[in-house]
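There is one chain below, alone, in structure tokens, taken in the form predicted on its own.
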Amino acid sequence: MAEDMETKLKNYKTAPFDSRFPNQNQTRNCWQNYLDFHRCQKAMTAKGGDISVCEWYQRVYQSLCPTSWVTDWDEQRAEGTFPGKI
């Protein structure tokens, strides 16, 4: 069963339906998954855990978000001007 679930997760090409974001506009879904990925990464690094558990969020935001947004957000995080709380 666990192997089957891992296989399904690896084979996802696009983000699956998320009931928190039922509308066509997926901007908020993109934003939330970007934040969740970086929060997860920060938390796992602080605990000394495996960062690979955060890959799900990364795949989802990369699937949903325009590349230009992600580039801008990454630059803002590097400069310390990112508006989200990570």
Contents of the next structure:
Amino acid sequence: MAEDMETKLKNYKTAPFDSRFPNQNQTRNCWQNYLDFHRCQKAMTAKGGDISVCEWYQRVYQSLCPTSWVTDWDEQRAEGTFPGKI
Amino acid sequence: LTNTSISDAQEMETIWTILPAIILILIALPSLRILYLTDEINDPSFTIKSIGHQWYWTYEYTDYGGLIFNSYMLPPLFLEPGDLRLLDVDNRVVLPVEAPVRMMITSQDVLHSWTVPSLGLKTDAIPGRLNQTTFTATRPGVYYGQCSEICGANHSFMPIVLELIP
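Could the form predicted together with its partner chain be given as well, to go with the form predicted on its own?
Full complex below, order starting with the chain above.
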């Protein structure tokens, strides 16, 4: 599984088609991957695990989300006003 | 000379209201399904984000790092001979041909619309929403478009230029 993840990351071109978000509105796709990365990172850090497994989510949200959105969300997380549950 | 035989036709009026409504629903439901089916699944080679501002576009190529740049219309005083007035920009969106591209379009302020008519593309740029459009260009060249949603004083002066290279 970790090896598959490494291969997947090595062969990463761009965010692949996600059947959970098949239509034109990809807002939720960006949001979900951002949340998933930070949740994964938080969980792995708490367990003392390898956070490199979370890198997939990071690559996907970096591909999809406008950088201004990511910057705003990062600031909100730092201030404690982020609306999502991490 | 009264209209007693033609003034009351409740049953017929009910039938010719309900029946066409049913027919229209029977037409609309498959039509909507087909509309969503035309949004094909494709496997893009890369993703570019296009963010509308008043009155310019920002393009972000972030699959492999962070290339971000603004694209302003060339003012008439800065045009070189051969440049197109109101269409040419300082930084074009450079893309390879024959590669499926996913464009993610949004806006930072008001509504805009990212359009390239010669590629059959028009997608609204809505603040707070990320709209996806995909395309694969087959011919190299320069493709022009203009903002297609009224967005203020310089709505006509924020064009889009794609440069497709082989």
